[in-house]
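One chain comes next, on its own, written out as C-alpha cells in the form predicted on its own.
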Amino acid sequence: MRRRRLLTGLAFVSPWLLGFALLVAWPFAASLYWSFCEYDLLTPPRLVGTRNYQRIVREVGGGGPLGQALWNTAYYALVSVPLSIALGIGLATMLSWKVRGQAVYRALFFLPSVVPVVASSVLWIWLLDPRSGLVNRGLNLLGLPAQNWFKGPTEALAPPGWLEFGSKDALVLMSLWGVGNFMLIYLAALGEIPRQLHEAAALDGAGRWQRFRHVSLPMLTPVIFFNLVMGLIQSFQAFTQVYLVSEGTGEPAGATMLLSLRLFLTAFQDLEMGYASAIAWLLFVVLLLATAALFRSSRHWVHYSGGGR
C-alpha cells in the first residue's frame, strides 16, 4: 500500500519533476561546468580551468566592457528600484482616498503595467526621441533644456553630467511606466491596516502626514521589503527593453550595456558560451549577495503586525 501510494504520488508530480530536471537543474549544472570551459557551441567544450573567471576579474578591475556593464546595471538598479517604490507608495496612498471615480483612476494607473514590454518600449522610443519626442517638446514649453535621452551617454546622478539625462536615465523612466504592479500591492496592504490605529493617532493630534509616517509606513515595511527584493532581481535581469532601445548594441558609448545584454551578446553573437556562463554566475552571485544583505538589514527596519521583525 505504501509503495502504491508512493508511485501514485510520483506519477502525479512527474510532469513537474521532469520539467524541473530538464529546464532548471540540468541548465544550472551545465552552465557551471561550461563556465570552466572554452565553448563556442560548434565544438565540444574544452576545460580551461578558471581562465574565464580571471578574465572577469581583469575586465571588472580594469574598466573593460564587463566592468562598464556592471556599473550600468548597478546604476539602473539603484535608481529605478527606490523610485518605483516611492512612486508606488505615493500612488497607492492617493488612490486609497475616497473620491469620485476612484475605480477609474485605479484602472488607469494600473493599465500601463499590463502593456507588453515590446509595445511600451516602442512607445517610449518615440516619446523620448531627442528631436521630435513629446517629452522634449514639453520640456521646451516649460523653458527647460531638451535632453538626449536614448542618444546620450550622460548620467543625471553622476558627474560630470549632473542633471543631464541620458540613456540609463531614460531606461529608469521607462521602468516607472510599469509601477502599477507595485501600486496594486501597496494598495492592498494599505487596506489591511487597522482603521483603529489611524483613529488613535488622530485623537492624539497627528495630522495626515504624521499618520502616514508613523502608522502607514511602518505597517507597509513588509510589503516594501518584498517589492525591494523583487524589484532588485527584475532590474538586474532587465533585457527586452534594453535590447530594443539600443537595437542590441548597448549604444551610445556602451551606456545601455547592462549585464543581461552583455551576457546575451557574448553567448550568441561572439559564441563564447563558456565566458557567458561565467558572466551568468557572476550575475547570480551579485544577486545572491545583494538579496542576502537586504534580508540581513530587514531586521532593523521591517516591522510586522505581530510586533516581530
The other form holds:
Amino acid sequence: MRRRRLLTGLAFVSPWLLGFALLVAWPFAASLYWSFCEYDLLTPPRLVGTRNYQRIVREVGGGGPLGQALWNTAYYALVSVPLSIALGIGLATMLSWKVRGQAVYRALFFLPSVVPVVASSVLWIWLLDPRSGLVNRGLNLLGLPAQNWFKGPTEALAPPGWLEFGSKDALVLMSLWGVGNFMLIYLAALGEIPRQLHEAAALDGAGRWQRFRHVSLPMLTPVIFFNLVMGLIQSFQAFTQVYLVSEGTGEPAGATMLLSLRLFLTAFQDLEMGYASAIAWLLFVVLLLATAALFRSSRHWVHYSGGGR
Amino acid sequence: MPIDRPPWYAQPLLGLAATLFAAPLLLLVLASLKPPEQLVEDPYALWPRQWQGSNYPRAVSSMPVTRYLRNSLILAAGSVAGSLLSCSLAAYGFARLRWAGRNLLFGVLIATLLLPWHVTMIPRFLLLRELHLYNTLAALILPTFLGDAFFIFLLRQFFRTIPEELSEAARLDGLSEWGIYWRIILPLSRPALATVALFQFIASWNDFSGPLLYLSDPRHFPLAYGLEQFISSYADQTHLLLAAAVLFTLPIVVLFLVAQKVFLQGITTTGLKG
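Now show the form predicted together with its partner chain, given that the preceding structure was the form predicted on its own.
Next comes the full complex, this chain leading.
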C-alpha cells in the first residue's frame, strides 16, 4: 500500500522530476565541473584547476571588464530593488483609497508590466534618447538639466556624477515602470490587514501617516521580504532589456554591461564555456550569499502576524 | 468611519501617477502615427502633423510578419499545452496524494525557484543541441512539457483548496487517481488553469532570450526575435519601428483587458500564500 502510494505519487510528478534531472540537476553539476575546465565546444572539456577563478579574481581586482560588470550589476540591483519596493508600496497604498476610478487606476499602473520587453525597450530607447528624447524635453520644461540616458556619447568620456543619470539609471527607470506585479501583491496584503488594527490606532489618535508607519508597514514586512528576495534574483538575471538597449554590446563604454550579458557573450561569442561557467557560479554564489544574509536579517524585521503561516 | 475617508490629495496624486504610467504608451501610439519627417524635424511635438496610418501596413510588409506570427503562435500554443499538462500532473502529485518523500521533493522544487537561469544555461543549451533540437522551435517547447516550478506551485495552492471529501467519495466509487485528476480536480480548477495558460502564453509571446540562444534560422523566428532583427536593420526608420512595437504589444494589452481578473488573482495567490 505504501509502495503503491509512492509509485502513484512519483508517476504524477514524473514529468517534473525528469525535467529537474535533465534541465536543472545535471546542468547544475555540469556547470560546476566545467567551471574548472577549459572548454571551447570543439574539443572535449579539459580540467585546468582553479585557473578560471584566478582569472576572475585578476579581472575583478584589476578593474577589468568583469569588475565593471560586477559593479554595474550591483548598482542596478541596489538602486532598482529598494526603489521598486517604495514605489510598489506607494502605488498600492494609493489604490487602497476608496476613490472613484479605482479599477481604472489599478489597470493603468499594472499594464506596463505586461508590455513585452522587446517593445518596452524600443519605446524607452526612443523616449530616453539624449538628444531628441521626450523625457529630456520634459526635464527641460521643468527647468531641470537634460540627462545622458542611453547612448549618450559623453557617458563614454565622463561617467555621470552625483545626481546625474546615465544608462544604468535608464535601466532602473524601465524596471520601475514594470512594478505592477509587486504592486498587486502589496495591494492584496494591505487588504488583508484586519480593520480593527486601523480602527484601534485611529481611536488612539493616530493620523494617516502614523497608521501607515505603525500598522500598515509592519504588516507588509513579509511581502517586502518576498519582494527583496525575488527582486534581487530578477535584477541579477535581467538580460533582455540589457541586451536590447546596446544590441548586445554593453555600450556606452560598458555602462550597460551587466554580469548576465558578460556571461552570455563569454559563452556564445567567445566560446569560452569553462570561463563562462565560472562567471555563472560567481553570480550564483554572490546571489546565494545575499539571499542568505536577507534570510538571516529577516528575523529582526519581518513581522509574521498570527504566529504560524 | 474616518479611516475609510481618502486624503484630500487622493485624486490629484492618483491622476499624476496614472499620467506618468500611461504617458509612455500614449506617446508611443501617437508617434507611430506621425509622418517620418516630423519625427526628425520636430521630435518634441506630441500630436501628429497628419495622421499617417500607412506606417502600420509598411511596418508589416517590411518583415515576414506572417511567418513570425505563425512561429509565435506555434511556440505559445505548444508551450501552453506543455505547461498545463505537466504542471497540473505534478501539482496533483504534490497536493492531493500522500507518499514518502513528497515534502522533500516539494522543498527541492521550491529551491529551484531561487536558482538563477545562468547557472544551468550552458549545459542545458549543449544538452538540447546534442538532442538535435538546436534551431528548432521544439527546443523552446519541449522543456515546458517537463514542468515549471512556479506554475506547479501555483496549481498546488489551488488544488489544496478543493475539499478532500470529493476525492474520498470518488475513490469509494472506484475511480482511479488518474480518473480523479482528470474528471474531478481539473474541471474544478479552471480558474487556476486559465491563469497558468495566460502566464505561459505571455511568457512565450514575450520571450527573447530563448530564441536568441536556440534559433539561428530566420524561418523559425517568433515575433519577439524578429522584431529585434528589425531594430538593428531599420535603425533610421523610427516610425516603422514604433508601429511594429505597437502591433506586437497590442495582443497582450487586449488579452490583459479581457482577462484582467485572471491576472490579478493569479499574481495575488502566488505572492501572498507563499
